[in-house]
Structure formats: structure tokens, C-alpha cells
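This document starts with one chain, in the form predicted on its own, laid out as C-alpha cells.
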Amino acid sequence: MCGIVGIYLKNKKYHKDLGKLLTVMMNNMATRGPDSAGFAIYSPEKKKKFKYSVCFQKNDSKSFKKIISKEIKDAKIKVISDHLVIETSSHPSKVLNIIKNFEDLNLVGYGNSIEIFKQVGNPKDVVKEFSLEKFSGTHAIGHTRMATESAITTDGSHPYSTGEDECLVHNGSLSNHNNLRRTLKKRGVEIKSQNDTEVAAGYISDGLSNKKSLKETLIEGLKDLDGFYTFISGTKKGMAIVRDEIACKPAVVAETKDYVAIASEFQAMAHLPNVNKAKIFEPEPGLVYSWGE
């Protein structure tokens, strides 16, 4: 049992409040996943700029900042708790190679639009640690985890990102993730953890890299991904949700002219603006719903 949430803002007037809206959604899902939490924030992309979200463990962030600033002259770096976000015009091929040289660093996501933060602990504490309420943006996805498939570590926390500006959160479990992991690795998809969700994220990024849309990829996933699951996946354009064809994992959607919100339980969305006027529905099994894509 995990908690998943997502919100896509149609109305720009709410962009400044994205973090505040997501904070309450995450806090209200804390009871579904007390082990760890994480979230992905999407903001309007800056042309020719990339952002890299990095989690450091034993490394001294000050020394790392010095090295990055030396290697990448235009790097802008912000530190939030045990995460760094590096913004630069340097191509990913260069920056990713630099990051890989640091054994105690974990790249959790990168792209033109995305920033990802995740940490072990009670979701309410994690949200507070990263000051989520201060973030702005266009859409966001979050997760509160009850560990089942792998250890309680940052590496085992969601969201997972295995491609540029792509991420996934998941409630459920996959039965064929080991075979699929081997197949994806042969195709060049990098999967670092033993978590089944990262395999699903790799499946999605593999589909996107082959010029398929997010919706097309998730539709194909219904026949390739075995198990019980509800996925919320994001790209810089928008987000999508899909439940497997048995649909034993809960989800509810609330849609107004200003936003679309998704959560495992309605209580996560009860505070949203004018939610009493929203179209509220449970996603049908085996159907993909997408917004902005």
C-alpha cells in the first residue's frame, strides 16, 4: 500500500501555488506510505538549459560544488537538504559523465523542466525538509512509500526517472520485472536499483525514446507489464494515469477548468480550490488518461 498523487495546472494563476497544493496532498497520503517520500516538480523549460537533481550521501556538498563549478563554467547550483540541483547549458553527455565519477552521489533526475527530490522518513517530515510549499511550477507528481519490493533507502524511493524529463510513481507490484529488467538493459536502458518501479520507468523511457507518446507507451505497457498497479507518469508536457485491467489499486481523479488532480484517496484532494465543483471519477481499468500530452 503506497500513496500516489499528481496535479496538472491548466490555469497559470495557480503555478505559484503548486508546492502548497502538493504539500497537503502528500501529507494526506502519509498514512499510506510511512517509509519514504518523494516528488517531481515540473516548471516551464528554459531553452538550451538543463537541470540535474542529485542526492549526495557521504560527499561534502561544498567540495562537489567547487569541482562542478570548475568543470562547468556556467553552472548554477542550489542546495536543498541533501540534494543539489545543477542548472547549466552544458549537454547531458558531459554533465552525466562528471556526476558518474562520484560514487557517493545519486542522480535522481534531469531534463529541461524536471526537478526530483526524495528521502527516507515520514512523508510529512520529508515534505518539510525540502520546503515543498515554496516550489512553483506547471505540474507535479508525488509518492509516499510502504516498502514491499526493496529496501527502505533513497534508491528505493519514488519517483523514478530513467529518461530526460520523465518520471513515474507506482502503487502496486510487478511480477515480471526481473525478466523485463534484463531485456531493457540489453537495449541500453540504465536501471540502478532492484525496485520493480524503476523497471517500469525504464520501460516508459524506452518507449518515449522510440518516438512513442506517453499515452501510446502506457497502452503498450498494459500487455507487457504483468502485475497489479496504478501508475502516474510525467513528462515536461503533462502527466498520465493508468490502472491495470484488474484495477485492485485505488485511484480517483478530480478535474476542473483550472486543474486536474489524481490521488490514491479523495482525502488528498479535499483542500484543492473549488474541488466541490470538480468532475470526480475513478479511472476505468485498462484505460490511459492523459493531460497536456
The other form holds:
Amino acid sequence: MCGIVGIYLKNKKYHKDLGKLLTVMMNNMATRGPDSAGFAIYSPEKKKKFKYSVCFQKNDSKSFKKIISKEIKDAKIKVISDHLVIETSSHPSKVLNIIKNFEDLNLVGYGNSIEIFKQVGNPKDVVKEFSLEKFSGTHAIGHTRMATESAITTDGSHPYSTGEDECLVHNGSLSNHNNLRRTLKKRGVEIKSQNDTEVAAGYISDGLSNKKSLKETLIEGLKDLDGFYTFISGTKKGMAIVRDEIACKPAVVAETKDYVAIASEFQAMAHLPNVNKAKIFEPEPGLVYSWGE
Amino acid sequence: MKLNLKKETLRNVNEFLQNVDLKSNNRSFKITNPDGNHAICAGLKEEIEVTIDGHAGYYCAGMNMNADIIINGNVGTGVGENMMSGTVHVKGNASQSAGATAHGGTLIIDGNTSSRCGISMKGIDIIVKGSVGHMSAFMAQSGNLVICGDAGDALGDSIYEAKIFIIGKVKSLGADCEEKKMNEKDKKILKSLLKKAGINEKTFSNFKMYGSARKLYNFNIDNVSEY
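Could you please show the structure of the form predicted in complex with its partner chain, as a counterpart to the form predicted on its own just displayed?
Shown next: the complete complex, the earlier chain at its head.
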């Protein structure tokens, strides 16, 4: 089943509450996906700074922090549960190689703006574990997973990020992901897991790296991605949603002058400010909607 | 009588409404703070009136018998699914599969519905004042679907003996669905449904009617290579 949520804040007044708003959205979608949960938070970029979100599975964070501080001089490291976020002006070409040297470290996302956290467990526990309520930012995307296509692991949890400041969450399943994975790998896209959604994320990265917009990439994806899906995809600038032509997988959008919220079901947004005055609609099958992009 | 879903559990509210004390004179109820919860007012059996003040989730008023239910908001998937009788009136939009498999009663939707409205309907009357999504009236067996707006792809695919009345554009017809000529009986049915939904009866002449071409009813030897 899976639950997906996204919120894009148009009014700066709400930036400080981003984490709080997303927490309730995810809690209300816990019944749709009790296996694991994850979220991506976008906050205004700091000049020339990169953030690397890393999940450490066996490594203790202290020894890793020491090594990182040695190798990257200006690294500021924040540890939350089994994740750490490294903030530095060092370029991805350098940092990604350092992280790769550690076997038990998993890069879950990086960029100027994005931070990603994901973990196995009930979404209500996961958001507490990462103190999601404390986060602020401009937009955010979340996922609650009921596993189908691959195992219940952090690797199999969403959001997937296969490019700078990109992320994707998915409700559904893809049927041509093995073929597409081979094609994308040949084109140089890095895909780590056996999960179908990561392939779709790789597909989007491939489109964006070829100077296509997110909207254009998703429109092309309607032809190339076979299966059932509602996707919410995020970039530094905003987010987009698309449903396949058959549209078995649900989605509702609520838009006010202050925000755009997307969720699998309305109950995920019943708590949002002035939602009863919002324009509420279901995205049409096979159409791409985007905000800020 | 007010039932507040912020204070009472959904299970308690539904159980209370399903077992209303018929000796009491209280037959009118209002549910507040529905907040998109699922299965609100499912399985009601008695002639009571319930107003839901806000947006409801999946399977709202499912299996309804006798009750008149008004929703002052939108509803999720499967509103009035499998209902037997009574009236369900949605003041906003409905999601997929509105009135699915329903045997009787009336479902009125003031806004639009998304895909598969009236899928496998078995006798219900559905009146949609807006438009319906793709695959509406799929395998519809009996009853009437009135659409005052447009219809998406594959309207009435594999339809049996249900009737579809529509004013707007049909994006495409499904297999074995064709336009039919309205006879006096059909016009009478349409007029009474328009009246029920508070729509001017005189607009009946703007409607076109669709139904089954009945070509899928029997095995056709010419199609043997298709199997």
C-alpha cells in the first residue's frame, strides 16, 4: 500500500513549522505503511556549503566523526539517531569517495539543501527517533512503507536520492525496473539497491542531468516507467507529483495561498492550517503537477 | 444530536448509529470533525438522517440501508459502496469507485468523481452534477448513472443493463457501450432522477443515453482466435 506525503510552503511564516506539519502527516499515514519510514527536508541553501546525509549501521559515530574531521577540515557534523549530516564546503567529488571507503556507511542523500533520514520501524517511532518536529525548511517529502518489491531494510526505505538535491517517494510497484536498471547503469547512473523505486529515481536523475526539467522528465517517464505509481519527487526548487494513467494509487492535493500539501489520503492533511478553505483535488491520471520547479 | 469524532472513537459512533434506539424520537444526527476517517456511517440500517460536517475518507456510507446521509465535504474511495437503499448526498467531490457494486438507493454527488464511478453497479441511481473519471460504469449491471458534466475514457466498458445519461463530452466509449435512443420510459426515469437531485427537469432533453450493445453477451464463433 504505502503512504506518501509532501508539503511545499509558499509562506515563509510556516518555514519554522515544517517538521511539525510533516510529523502529523506521516503519523496519519502510518497505517498505510508500518514497515519503515523516511523523509527529505529541504532548507534554504547556505552559500557553497554541501550537506551529506549518511546512515551508519554498525560503525559507531564517534570514530567516524574523528576520521571525517581529519579528512575534511571544515566539516560540521550533526548526529541524529543512526544518521549523521556532514556540512562542509568540500565538493561531492571528494566527499563521496571518502564515504565510499567505509563499508558500513550508507550515503542516503546529499546536496546544498536536502537532508534525508530513513529507518526501519513504525513511522510514528521513526519520526520521533529523528525528532522530525524540530526541523524547519521550505519543503519536505515523506514516505511510510508497506514493503512489496524488496526487503524491509533501510536500503529498501524511501525517499531515494540518486542525484544532488533530488529525492523520490513512490506508492505502487514498477514492472520493468530490472530492464530499466540495466539501461540506466550503462548510461552511468548509480543504482545501489534491488528496489524498483530507486530505478525510477535514477531515471529522474538521468533526465535532470541531461538538462531536462523535473516536469519534462516525469512526462517522459509516463512512457518509460511501466507499472502502478503515484510519485512525489523533490528538487532544491520545489516538488512534483504524477500518477500513472490507470491511477489505482491514490493522491489528494490541498492548495492554499500559504502551502501545497500532497498525500495519499485526506486524513494526512486534516490538521493543516485552514485546510477547510483549501482547494482540494485529485491529480488527474497521467498529468504532471509541479510547484516551485 | 452531535457526535464529535475528536472526542468519540469512530467505532463507538458507528456502533451507536447502527443500533439506534427506535423508541427514542431522536432520528437526526450530526458528525463533526470527520477529518478524512474511513468507513464513517458504514452499515447503517434504520431510517435516520446523518450529516457529516467535513471531509470523509474511504467507504463512507458503505452498505447503507434506509438512512439518509449528507456529507458537507469531499469523500474518498468507494462512497456508498454496496449500498442497498436510502440516500447519500456528497456536497463536494468524490474519489474513485463511487457507488461501486451498490444494489439500490440514490447517490448524489454535487461535484466531480474520479475514475470508476458506478463500477459494477447493480441497481443504484447515481447522479453526478459534475464530471466522472475514466472507466465509469464499468461492468454496470443495473440502475442509472446520470452525469451532468463530461466522462473520461472507456465509459460503460463491458456494460450490462445499466443506463448512462450524460450531457457533456464522452472522451471515449468502452467495449460494447453504444448510444441509445431514449424512449418515453427512459425520459420518465431521467426526469425523476433530475428532480430528486434538485436539477431542473426540463434539462432532460440535453442528455444523451448510453447502454449495452449486447455483443459481448454470447460467445461469437468469429472471435474464436481472440481467446
